[in-house]
Structure formats: structure tokens, C-alpha cells
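One chain follows as C-alpha cells, the form predicted on its own.
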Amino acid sequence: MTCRTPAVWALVGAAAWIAALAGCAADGDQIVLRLAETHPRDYPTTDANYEFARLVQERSDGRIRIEVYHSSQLGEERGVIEQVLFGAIDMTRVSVSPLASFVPELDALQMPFLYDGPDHMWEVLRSDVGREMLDTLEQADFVGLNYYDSGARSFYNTRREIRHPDDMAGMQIRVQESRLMMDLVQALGAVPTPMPFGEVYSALQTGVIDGAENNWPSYFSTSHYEVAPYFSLNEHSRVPEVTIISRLAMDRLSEEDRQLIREAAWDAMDYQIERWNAFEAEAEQRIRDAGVTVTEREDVDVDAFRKRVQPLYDRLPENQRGIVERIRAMAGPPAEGP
């Protein structure tokens, strides 16, 4: 939005350094926003941050800009968020598992087996639970905005079928950049490896590990299908996306135009879910048409799971436990509006 020192620069790198510049160079009273995604530019989140920019283009007149740099180009996820925080990226969509680290409230929203299917987990994320998770991320000097739909993960992996925890015993299974999700992998005997998501590929491809956990889009995008041909339907996790913008950022708007970009962004969420589900199918067929072998979720021995991670639940602290009972318990209509 405003040119900053060099010495900020220094600490955040040169890519956002670069981007930054097209915002200083902005005529007049226009704001220009950055905002960082890791996605390809298919990819629907990405599609709902270009969204996302022309609902606030349209309803500002023009006068609020909001530039989407897709694939990565500012960084993958663990270090766009830092360079949010300090506010030289002003916006940037993310996985809650990395963000969990900066806010761990958040995990109560990736525990395992914690939704019934996209439908509980959205009628949670639009509710009051909702709401109040994203009010959380203040704490870190985050403001959040929206949720997105990333599916249920499953493990895939290069060497054989899992049907069984005792199928990944010894497993090396990238995970995100996540206290949870490193639990989680081990919980289940394999050993845990974080990883940015763009070196997963070549990782797989080596041998550098086994396998990893995603959702059908995001092995298809990724083409790790081709190196990874073995996915299981376990569906152990729904991890929800969340669209955050620094509190730097936001400070420096007028309380009328933070509200256009809350409504926005909120506004955005139905045309990514649908996008989504689009997606998820076309990418669905795609994996299958191309002979991966798929482990149908009724193959799995989803109690076996469950009870293998029961302890991730046992050691909750209260204020988390707290949250998944409210989830658990979730039922009527979700709440409207930003």
C-alpha cells in the first residue's frame, strides 16, 4: 500500500520487495494490495482470490486494487505468512495448518475425523465457531477473512496400498509445516517430514520420502500422481483455507473500506466452494482415467485410524477441547453475512 523502508526490505526478501514496488508506484489515492497464493492459476482458490479482487475493484470504484501472484511467485506458505505479518505482503490465502503455529486455537479446526463431510464443516465455519476462530488471528496481528474449501486428505505414496495404519509403519510422509500434523503422521507409525509443498514433487520422485497427504486437486495439480501412484480414501483431516491480511494493512483503511473487504472476501467464499466441487470432480476422473491404484474409503479400516489418533484429542488443551465439543455438537442453520 505505501512504500517501506529499506530497511523492512531487508528482513522480508527480494521477491516481495519487487511486488511491493508496484504498489508504491500506484497514481493518486489508489490502494493497491498484494496478495500471495501458492496455487497454479487454475486452481479454484486461486480463482477465488481473482474473485475476491474484482468484487473489491467493482465496489470500490476502482479505487482498491487487489494484485493476485499465484505459483508461488512471493514464496511458499510458511514464509508469505511472516512477511504478512510484518506487513510486506498484505494479504495471502493459507492452509490452517501452518498458520496454527503463529495461532494454535486453530488446530481444533484440522483435528482428525473431526467432520462428518463438507457440509458440518461448512455449517461450522460460517457459524458463531466460525466467526470466533477467525477473531483469533488477531493475536498474532492477523486479520482473517474468509474460509475455503480445500476437501478431505488422504495419503498417497510411492511404494504400496494403505488400507491399515500398520501400512505406513516406518513411512517417511511429508507433512505441512505443523505441530498437529506431524502428531498426526506419527500417531499412525510413519514418520513425519515437513516440506514445503513445491519440493514434494522432486522429493517423492528421489525417494526422499514415501508419500504424502493432500486432497484430490492438489495431487492432480501437482501431477504427484505420476510418482506417487498409490492413494488411499482415508480422508483422515478436512483443513479449511483461510484469507488473511496483515493488521498493518488493515490500519491503514478506513473503517468503511476494511468493511468492503470483509463483505468481499466473505462474499467470495460460495463462488471458490462451487469452483471446488467442480474441480474435485474433474480431478477425480482425471487420477483415475490415468490408472492410479485408489483405495476406496470402504477398503479402509477407517476405525483402526480413528483410534489410532485418539490420543491428538486426549492431549488438547481446554480451550481447544472446548471448541471441538462445540463443532461436534454443531447443528442448525449458519449464520449470514461478514
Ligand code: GTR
Second form
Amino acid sequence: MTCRTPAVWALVGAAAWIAALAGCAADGDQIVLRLAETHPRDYPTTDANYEFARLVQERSDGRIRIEVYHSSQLGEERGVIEQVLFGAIDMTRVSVSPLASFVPELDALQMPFLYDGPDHMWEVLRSDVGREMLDTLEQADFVGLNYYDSGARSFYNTRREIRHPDDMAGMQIRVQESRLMMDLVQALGAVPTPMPFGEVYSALQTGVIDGAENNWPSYFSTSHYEVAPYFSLNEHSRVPEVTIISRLAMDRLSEEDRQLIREAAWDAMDYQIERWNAFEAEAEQRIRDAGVTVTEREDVDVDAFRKRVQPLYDRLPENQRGIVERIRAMAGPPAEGP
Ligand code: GTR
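Return the form predicted together with the named molecule of this protein as a structure block, the form predicted on its own having already been given.
The complete assembly is shown below, putting the previous chain first.
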């Protein structure tokens, strides 16, 4: 929250308001912005949040401070997005999946089997398409600042190897709070169960769900591999991550400070990608060393997966279809995707 955030003071009460005013006066004109992160301190996106904060602090000569609250200290992803909407939290780093519930156009960035690989995805995110998609966030009173890498998501479960969609028929699979992810799991013949990230470990352990889907780093850092030791490299989607700031917080800043924040966030992307690549390799190694049953990419019938999810493309609204076509046009030959 900044030193001048009336909506927040209404929530936290008069005593906090008086204390905070005193703090503002003592800090001169210092601006403090709170950033929520679901991952733990040692995760690559958390590192990138701190790098973003460092750049902002350095470039504003200490006038703007971003406080990072990692490990879901401020709540689970969807709830945090709502709080950013109301200005109770200034910023967050989230996956596009839950954010698309607020801005449906974003689904175009997370369609299954959309990108050829990370290079294609990054070409898209850094292009006009990526910038335009950040701009769409303004419809929902968010300001999109940057993208981070989140690798490829694959299914994992407590029961058996998944080589073909039929292997997951009827399984209860946890998904993020996202319509598209629910439709994807349903199209594959399993039963989607939306659930906050922090509840997945115990749901796997107690058998409330049979599986979930994520990238190597999240599968590792949550220790889900301990309770769901079958990981299938089907790589159904690459879901970018985004840093958003509340429109309310942004409006309170000078144009110069807005620009400073936008540039620092964009500049933190390379750092995140580097940290991501290193951590992804380490997480994969640690998981393999732990004895998890990994179904290798060549043992997965990827075509069968692609065919099953084709209806998701067929029912895309016109505007999203246009974006998907632009994304596909940036893929190197031979074109992949359904
Ligand atoms: C992770 C992502 C988180 C969260 C999580 C989930 O890959 O970084 O922001 O969305 O997946 O599955 O809930």
C-alpha cells in the first residue's frame, strides 16, 4: 500500500491509519507497495519479485519500496487477485490461468499445445501481441507490468503412468481456478476439481483428488512428488505468469513513477528467465533422484492429447481466435498445435 491509500485505511482501521500516517511523515514522501507471491522465498518468481523491488528502489533513490510477501502470506492466488482489484493489495505475481477469470481474452495465451516451446512463447510475449494482452488487463482495473516463465505443465497423479488420455479417464484432477483448465481436463476424460494451490498436497495425500498438473519447479517445491509419484511429460500447456498492479495504486503515482515501475518490471524478466531455467533443471534432477516414475515425452501419445483438446479451439470466441492465429503465425516451421 502507498502512504496515501484511503481505501486500504478503511479496511485496516483508524489506529493503523494514524500509525501509518506517522510512518509516512517519518519516511518523507516514501511510497510503499505490497506485492503478493504464492511461492516460497527460494522460488524463481519470488527471486524475480525481489529483483524488481531492487531495481525500483535503486532507480527511485530509495523513494519507492516494494515489499514482497511470499509463501501466500497475503492469501491464495484468486483471493489475492480480488484484493488487488479492490486496492487492498497493490501488486501480485500470478499465473495467467486464474487471471483469465477476470479478463477472458487472456485465455488465448494459455491454450493447450499452443507454443512450439519457450522461444516461441517468449517471442510472442515480447511482441505486440504480448503488449496488447497486458493492455487488456485494464478492462478489469489492473495494470499488467511484465511476464515470467512458468515452463510446461504436465499431469501427475497418485495411481499410474499416463501415456494416453484414456489412462486418466475418470481421475479427479485438481486444476487452478480457471474455466479453461477445467474444460481441458474434462476434454481429456478426467474430472476437474478447482482448488487453491495450498490445499493440493493434503488433497492428494488423503485421496480427495487423484492428481494435478504443474511444471517441474512447482511439483518439486510443493513436495507433491512425495504423495503423487507418477509424472507424465505430456506438457499440455505453457502458461505465462504476469505481474499486475492495481489501477488504484497506479493512479496515485506520478507519471514518472509509473514509467519507472513499468520499466523495472520489464527489466526483471531476463533475470527471472535465467533463474527459471536453472531451477527447472535442478527441480527435474531432484525429482528424478527421488525415484518418481517419469513417463518420458516419447512414451506419451501427444497426438491423442492434441486431438482431444481440439474442441477448445473450435469454440474459442472470435477475438481470441484472432490472437491464437497471430501466435501460431509466429511459430517456426513445421507448425505444431492442433
Ligand atoms: C504454479 C504457478 C502459481 C500457481 C500454481 C497453481 O505453476 O506459478 O502461480 O498458479 O501453479 O497451480 O495453482
